[in-house]
Every structure is written in structure tokens, then in C-alpha cells.
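One chain comes next, on its own, written as C-alpha cells: the form predicted on its own.
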Amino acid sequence: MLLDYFKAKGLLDRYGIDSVESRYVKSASDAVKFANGKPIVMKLLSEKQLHKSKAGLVRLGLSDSAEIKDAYDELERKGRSLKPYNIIAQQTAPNGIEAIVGGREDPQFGKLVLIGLGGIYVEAFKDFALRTCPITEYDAAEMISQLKSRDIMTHNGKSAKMLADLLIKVSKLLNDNPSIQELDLNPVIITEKGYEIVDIRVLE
């Protein structure tokens, strides 16, 4: 079962894992109010279509009221064939490197935690590292050093400790919650000063 987005976000919050400010919106005016003059992203969430970008269910860089209204109306039309669904508005994440962090339940090894180059690149380059949970600081550092993209992802090491801390928190979350079968945080936008999780998917 796919966990409701805000239940999943609340789970991350309890472990001190940061994600972008988000809200379900029920109308275009609700989305405009959430934006409050700042650029936002809107997405349609439905268990019937998990690949949002490929299905045209994501609208980026929405700035003014007319753009937001048009995007909401378009997503609402597409949602008619994907019921039940929700439309979510999110603050625009900062520019940075896209990573994937997550984990799953393996029948042989138990809970596994993963980090890799994210976004569209996770499938193209297969650049990721896996460990069984729970992991230590040493394990987290080793996972990061194993990546071919480690210098890009860590901004030449400036974000390495922050990423290691995130991996440890995700490992603890997975280990503490036996009902979780899969956790997918993709993309995680990494800057030199921090990170923002843009998409959260939890299967129980």
C-alpha cells in the first residue's frame, strides 16, 4: 500500500529529515494562496500513475496566478481518469545536485539502505551504493566514497558529512519501521549547505 504523502512526510519529520514545504490544494485559488507570490511546483498524486513526470503530471516554475490556475485546471482534467487523486503544491527547491536516497525490504538480507545519483540518472548510470541496516558513520562514509559521482554529489566533499547524516537517519527510520517495504526519496536536491527532498514514496 502506498502511504499518503503527508503521512510519509510526517514520518520523515520525526527523524529530522527535511523535505520541501508542501500542501494538498483543492482549488486554483488555494494554490495561489499557498504560492504567496513565490514560484511553486504542482503535481498530481495517484496510485494509478506513479511515474508523474513521464505522464505529464508535474508542472514546474509556476509564478503568477494565471499560470497556477492553468496548471491546476490541467491537472484536474488529467485526474478524472486517475481517481482517487490529490493535487499537491510545493515550494520550488533550490538548484543543486539530484540524488536518490531510500531503501527496501530484502527477503534474504532484511532492510537495505541506498544512495545514488538521482533524477533521470539513477536508471541511466546505475551509480548507487547499498548496505544492510542499521549503518554506522563509517558505513555511510564508505557508501558515499563508493560512488563514481561522489565528487559531484558532495560538491567536492563539502556536503559529505551532511549526506552521511541523512543516510544514518534513513537507515534508522527503515530499521525502526518493519512495515515499510520500500522507501524512495527521489530527487533529493543537494547544495553545499544542505538538502531538500522533493518527492517521497513509501510502500508498506
Given for the second form:
Amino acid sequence: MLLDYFKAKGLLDRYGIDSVESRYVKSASDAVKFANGKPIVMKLLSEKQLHKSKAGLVRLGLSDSAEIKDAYDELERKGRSLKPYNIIAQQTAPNGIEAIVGGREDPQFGKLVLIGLGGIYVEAFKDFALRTCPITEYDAAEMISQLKSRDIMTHNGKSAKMLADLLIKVSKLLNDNPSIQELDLNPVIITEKGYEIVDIRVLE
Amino acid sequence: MTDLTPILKPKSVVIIGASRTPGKVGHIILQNYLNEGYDGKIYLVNKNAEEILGIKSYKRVTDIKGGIDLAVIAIPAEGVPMVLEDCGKTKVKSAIVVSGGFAEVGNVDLQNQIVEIAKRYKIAMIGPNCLGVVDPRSRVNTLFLPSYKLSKPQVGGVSFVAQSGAVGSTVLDLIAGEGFGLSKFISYGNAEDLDEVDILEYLMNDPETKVIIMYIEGIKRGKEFIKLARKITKVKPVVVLKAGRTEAGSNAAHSHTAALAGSYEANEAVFQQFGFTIANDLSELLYYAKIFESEGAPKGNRIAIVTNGGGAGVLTTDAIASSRFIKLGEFSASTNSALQKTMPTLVNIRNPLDLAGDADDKRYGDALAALSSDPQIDMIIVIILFQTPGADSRLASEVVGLKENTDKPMIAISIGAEYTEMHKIMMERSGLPVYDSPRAAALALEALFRYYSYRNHKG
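Same protein, different form: I have the form predicted on its own, so give me the form predicted together with its partner chain.
What follows is the whole complex; the chain from before opens it.
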């Protein structure tokens, strides 16, 4: 079962993992208020559709109230066949390389943690590294250096360290919470300053 | 921990289903025991025979007086529960069930029945549906393959664990054609009682085993495997070939993570995490067995190439360049000046060091002596193309001699037909691993470096 977005976000918070500021919106004016003049993103969240971008359930760069209203109406229309659903508004994340960090429960080996090239490239390149939980600092560093995309994903030693820390935190979270079956943080946008987690998906 | 000693070093063995008819499984197994010169006590069970190949045959195991370490069971599946029960009553310590016809063809109940019997009597059981074991030191060979069809490996330090009997015997045959030797071969089939965890644990503590190579289709007890995996690679190298790469991923996945990382990837993750060397095919399994059996830890990842063929040197340089773990080293100043003194002017002093087509034992000797003491070089590849005039048995023995005197890992590449093959075997049996391609050599040194780096990190 898909865990509610904000429950999942709260779980990440408890492990010191920040994610982009978000709110469920019940109307277009709700979303306009949340935007407060800054560009936002709106998405439709439903257990019935994993591939949000492909299914046209993500609208980016919405600034004025007309754009926001148009996006809200469209998502609401598309949501009719995807009930139950929520529409979420999020602050726009900075541009950067998109990574995926995730995990799942394996019937053989228990919890696994993953990092890979994320966003729309996940399935095209299948460039990822996987380990069993819990992982050590050495394991996290090895995972990152194993990726073909390691050089574009890490701008410098600092961002490699930061990603390794994130992996260790996620591994701990997975290990501590036996009910989690699958977890996707995708995309995790990596910038020169840090990273921004834009989407969270936890299945119990 | 299950003790496999009664299986691998039995003092006495009973062959159940021993046969008078040449070509039958129960006949071949007995013949192999006799051919290998097994010096323990051999008992036979066959309800219709008095004597087979001069050895008395009993009607039932329970008729045999005297302790039995190992029962080799080669009778039709439906008869196995009864004889296993007999083995239990007679306090037989271990059993290899060669017979097929169990879970692999859907007879799960029959399989459960024999597992229950083995557990009840504490019989350590390998199989069913397997080839069993070979231990050249104890001259135990339970394979039902005619010995003229399968070359016999030398005695050595490589233990080979195979879930599949057919892959197992093929690789065993290939090992016989290589210069390294076998410690144990264990084909464990359906793995109903003893599985890979038990077998690996035994081999980890086996002083005769220097390196473990395995062919595996599935891991039975994942958590226990991880526990063992943490320990075993700190003790000795383990090379693994896992079948089932194309296994369909999780189609029902609700997340990208589950869609990407299926069960094959999970196995691979465990191997990567705990310092196993992953072989992608049977050839790689042998490349890695050879390097680990012969070579110890390198100090670093810098390689020197010495060659009597320019092209082969370039190809080997390319093979190394395609690895992100190993690289060509730069000769130290003292190596450069030593080489300047000993090499003729047509030799360019640089890495790869091309000694030219007329290089002989003297020139190789001088070059390798200089490189052996170079602090900027960690591993050495010697390419010897035996088609050239100066390359002969003297050169081969010169290189082997220098290899004995260096603590750096050193391997050779020789590519060619009969004349080369003869020298390859000679050099390998003297302790110099020989590869037949630049790619194989680069893979081997990369694996060696990566394994010992892992061990350094994990202590």
C-alpha cells in the first residue's frame, strides 16, 4: 500500500533527510496561496500510476494564478480514473542532475538500498548500484564510484560525501522500519550546493 | 557447522547400487574408486550380486558390520528412502545421493521424505541429483563419469563448488588442462540438506583450499549467506559465477527501485558488497581461479609490460586502459638507467617495454631483474610470443626462475598453438600463470588488485 506522501515525508524528516516543501491542495486558489508568487510544481499522486511524467501528471513552472488554475483543472480531470488521488503543490527545485535513491525488501536478503541515475533516465540507462542494509561508509563510497554516471552525478568530493551520507541515512531508515516494502526517492536533484528530494514514494 | 570430513576424507565408503554391468552408474562409481587408488574400506550393496569386481557385495547396508563414513547412493529415486533409513540405523555419517528424480522433476514429497530421514539420523547429505565430490588428496571420486572421458586435474589449492553437475564436470575437465590444481570438487545438486552455506563454511576453514570458485543458480538461505560472506572473503578469495541473469525482473513492481533491482541484481549486490570476485562466464571462472591460486597481494595497481612483440604490447596496454582499477606504471629512474645499460639501442626504454623480436633469455632476464626491484611497479605482465626466434625453453625457464625471486605478482601472456601450449603448461606447472589473451590477463590482475583492496579495507 502506498504510504501517504506526508507520512513518508515525516519519516524522512526523522532521519534528517530533508525534502522539498510541499502541500496537498484542494483547490486552485489553495495552490495559488501556496505559490505566493513563486513558481511551483503540481503533481497528481495515485497508487494507480507510477509513471507520473509519462502519464502527464506533472506540471512544472506554474507562476501566475491562470497557469495554476489551468493545471489544477487538468489534473483533477485526469484524476477521475485514478481515484483515490491527491494533488500536491511543491516549490520548484533548482536545476541539476537527477539521481534515484531507493530501497526494497528482498525475500532472500532483506533490505536493499540503491542509488542510480534518476528521473527520466532510470529505465533507459539502468545505471545503478545496490547493496544489502545496513551499509558502511566504505560501501556507500563504493556504490557511488561504481556508477557510470559518477562524474556527472558528483560535482566534487563534497557532493560525493553528501550523497554517501544520504545513502547511509536511507539504509538506516530501511533497516529500522521492517514494514517498508519499497522506497523511491526519485528524483533527488543534485546541485552544486546540495541535493533536493522532489518525490517520495513509500510502499508498505 | 556441518563437518564435511566424512564426505571428503572418508575412512570407509559404501556404494549402494554398485553394479556388475559396465557403463551403469553404479559400476562406473566403483571403478573410479578402484582406479583412483582409494585406500579406505569399500563396501558394496547390491541385492542381486555376491561379488562385483572382486569385492563382496551385501544385500542391505544393515548387514555390514563396521562403521561407515560415507554412503554413495546410486539407485532409482523411489528406493532411496529405504536405503537411507538403513544407513541411519547403521550410523552411517554422511551420504551423497547421486540419484535424480526428486524435486527437480516435481517429486517434492519424495525429496522431503529423504531430507526428513537424513535430519532424523543426523546424516550429512549432499544431493539429491548431483555428481558428488572429488578430493584428489584422499582419492575420493564419486563422479559417475567414465574416467577416460574426463581428464584428471592435478592436486592443488582450488576448490570448486557447483550446483549443476554438468557445468561442474565440464569445468573440472577444463581445470585439468590448466596449470593449477584442484583441492575439492563438490557438486551439490538440489541442496536439500547441505547447501552452499554449509559447503563454503567448511572450505573457509579447510587448510587445503586456497581459493574457492563456485557456480551457483540460487542461494537458499540469504541471511545466513550474508553472515558467512562477511567472514569468508577476509580469509580467502571466492570467485562466483551466478546463472540466471535474464530472469524476469519484478514486473509487478510499484517502484522504480523494485523494477531495476530484481533477484539477480540482489545476488550480485551481495557478491559486490562482500568482496567476491564475479565471473561472467566459465572462462573468467578459470582466469580468476588461476590468478588467485598462484599470486598474493599486490602493493598497488601499477603494471609493467615486457614483450617481444610490439603489437601484443599495445593490445595489452589497451586491455589495461579499459579497466578503471589498474593502470600502466612509470619506470623509476633507477630502472631506466639499469635498462639503458643492459638493453640494445633498438629497445625503447618505456612501458610497455618492447624487447624486440630477437629477444632471448638474457634480454628478458635483464629486463625483468630491473622491473622486479622497481618501487613504482606493483605487478608484471611478461608477454612471450614463442613464434619468434629467441623464444624457446631456455627463455621460459629463465622467466620462471625470475618469477620465483620476485614478491610482485607476475603473469605471462603466450598466444599460439602446439609449441606455445607446451611451454604454457611447463611455465604454469612451475608457478607462473599464463593467459592466452591480453583481455584475460588484464581481467585477472584487476580481480587480484580489487580483492586485496577489499581485504585491506575490511581488515
